[in-house]
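To begin, one chain is listed below as structure tokens, in the form predicted alone.
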Amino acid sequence: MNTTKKTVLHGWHAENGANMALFGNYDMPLWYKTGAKAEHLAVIQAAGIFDTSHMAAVSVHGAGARALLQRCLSKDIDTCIGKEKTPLADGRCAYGVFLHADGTVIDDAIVYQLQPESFMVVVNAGMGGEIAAHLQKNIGENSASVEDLTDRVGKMDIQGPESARVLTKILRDPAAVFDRMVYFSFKGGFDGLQTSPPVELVDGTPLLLSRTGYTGEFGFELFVSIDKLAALWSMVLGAGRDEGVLACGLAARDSLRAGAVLPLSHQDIGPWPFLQNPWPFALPWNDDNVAFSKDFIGGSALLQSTWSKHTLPFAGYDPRKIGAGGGSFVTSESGERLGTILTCTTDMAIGRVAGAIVSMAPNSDFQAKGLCCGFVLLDKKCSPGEQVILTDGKRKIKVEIRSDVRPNRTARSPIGKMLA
């Protein structure tokens, strides 16, 4: 029987009103006094931090780590960085999953090369054990170790145009700390989870700072001893009340990602094969795009795979929305039952001008109404600008199939831009 686990800043959440709910076993936040839209735009306009604490984290190490990532993730870290496509180095990391031999997902996962034998793995809340369990069934003849740090690592992010301003307040050295921090790079480190520059906060706790995020937005996401992480929430709530930072639920999260055409394993990827979706690059294509780059657990599966379905973003005309699951369902114009609705919210920033769609800068005066979108999982490939129908039996909405959703976002604003 599962028992319902608490991150170590649940009392803060309850203590300021947060609505509470069940997310991959933990007592979550859905949002906060100030409402998940208010969270949502202050994330597009300011800044939005996150407790992020439930999810999970392996260790890998030793003189097969690497061997045993390229085996097991999808990514090849090989030929990740950069258009010149060089190996994953100290300070960098790169988005996966881990699927099985068939192809279907276990998880998906963002690898940390700490030092050259040396990386940590973040993957979704509640799968830390599944995934260690995995690499170590993986092992084979290579020399490596693999160690489950589950409720072990302090994590919180924060995402918004004010981030890197609010974070110069308590970091030591911030200007060295920031100089040449690229998308999906890290400096510091704690609890021996370190590559080099050290990165402390002023009062000389030691972290883990990198240039990632679930929201599409610019952001950071922070890594501390879990002892560590109610004073850094407090901390950077503080340093950050000035540029109108706000504490974050799932909500917000939920509908940041969608946006951003970011998705959820276990809802949007799962247990199906990794394929004919938005996230062909965590696949290690080779150029023609018929062949992989490196051999890998699931790879041939999907090679060979006849799976027909294609998941595809969307987004409405307005903010209604349909739950997904189920009796909801997608059909055409006509009426053809066409598929399944995976995610629909609605992203609170963005609204329609004579058509298309437009999004709420920092400091715009553009006043969006917000519109849903989301994934549908469907038979058949539709191209972008195709609309569809999203229904539960009862309501109808009318939706576009998109290649993107929320423009204008910041993720890969260099850092001097956004301090400027």
Second form
Amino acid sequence: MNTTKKTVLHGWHAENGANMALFGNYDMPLWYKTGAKAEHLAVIQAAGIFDTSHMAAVSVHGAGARALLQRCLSKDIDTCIGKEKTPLADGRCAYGVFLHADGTVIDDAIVYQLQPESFMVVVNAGMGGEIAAHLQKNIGENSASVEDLTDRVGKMDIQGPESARVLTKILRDPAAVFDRMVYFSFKGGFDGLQTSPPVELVDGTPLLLSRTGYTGEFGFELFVSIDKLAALWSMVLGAGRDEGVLACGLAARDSLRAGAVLPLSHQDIGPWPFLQNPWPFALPWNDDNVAFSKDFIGGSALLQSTWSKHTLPFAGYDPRKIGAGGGSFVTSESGERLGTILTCTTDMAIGRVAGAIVSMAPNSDFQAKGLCCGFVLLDKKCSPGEQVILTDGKRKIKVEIRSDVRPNRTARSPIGKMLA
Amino acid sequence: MKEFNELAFKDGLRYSNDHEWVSEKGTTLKVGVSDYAQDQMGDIVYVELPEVGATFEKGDEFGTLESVKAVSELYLPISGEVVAVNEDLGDAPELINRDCYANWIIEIKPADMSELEDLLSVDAYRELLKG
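Shown: the form predicted alone; wanted: the form predicted together with the partner chain:
Then the entire complex follows, led off by the chain already shown.
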């Protein structure tokens, strides 16, 4: 039976006037009283916090844990760090997808190496059980234990240029915590999911602090024991009052991630082969782009696939959208049917100046009206710059196929620069 | 989302089940959306308006409101000819969020004033939302 689930912050969302909706079977905030536009812009210009405790985590421990993940995850965790392609190490994390044997997507994930034989796998809402079962089923000869931690992990995100400055006020020894904390690295731990050294809040609460996120902007994901999440949420919000930190709902999360060309699992990636999309970095391609550097579940199906469709990012010329799904589709300018719309939302922080996309990134005087953007799934490849038509059968909107959407994103900016 | 007791209503208007309002008196009538509608939609980012001079039957789609969440069709609660559109909404669609009763969307010359009788009074509309 499907019963609606609530996160531990549900009461806070309700008290603060959130417009709620179901997402992954959780009753989640779409936006608060400030509205989704202000929330989206807060992440671009200051910082925003998100309740992400609907997301699930799975722990994988044991001498065979690494081999099990290497067998199941699309990313090659032996060659995934930096230009030197060094192996995943303690305190580093990697993005990849879990595939069925036929190369279609179960879910996407970030894998955290806590210790050489201890990993945390963060997946989407409601997916903890399925991913844990998938890992369990594929243990084979590997000595590993897999545990679904659904609803036992407290998680929130802070995203935006002021994120580190806000956390400085609530972390014990922030300078040490932020030292050499590069994109896709993490420190600390909680509830036995621990890497060294520990990270603590000023009140002594242990947390795992990860320089990752789902907005394309500079920021962090914070993991704590589930019973500490409500206090952490209030603490971050209070600490960020002077910086203009806003609580943000799923609408802003969706529009930010679409502008950052990040996929939504089960919408932009799903029951079709994980190929010909904007995320080839999640696959272990060799330099020649014809073979994979490792054998993994779904890999050989992808290499033999005759999949001919292409997932492509697009951006429009004004904020107008066409709802994805339903009866909407994509055509060429001459009306030839080309495919379907996967995501269509409005990135409120961007606009066009003489055709080029400009962002309201920090220190910019530019006032954006917003541009629609998202992903289309087309029967043929279109190149960046080509125009296609999105339509629901009645309204038609011309959009441009893009290689990227929102410029001047800060996700990879050095932490020192963000604190300067 | 606003609680029922936080919603704004305005006297002197007739309301449709689709949450549009029409002014009650005059030779031309203004049309907009209710506080409940704008609150449900969230931030409005674009308003698609009809041409002045276009005529519509009661219940016809005359434009769309685009919010961050979705595209919502606007249905005309009463037949008539569009005599004006609110040009201010082109540059500032968020005016509807700010004050949905002051910021009308179109003005129509009604074909049949008696159609107003089919619409809800402010009290009946309150009852509809109370559920």
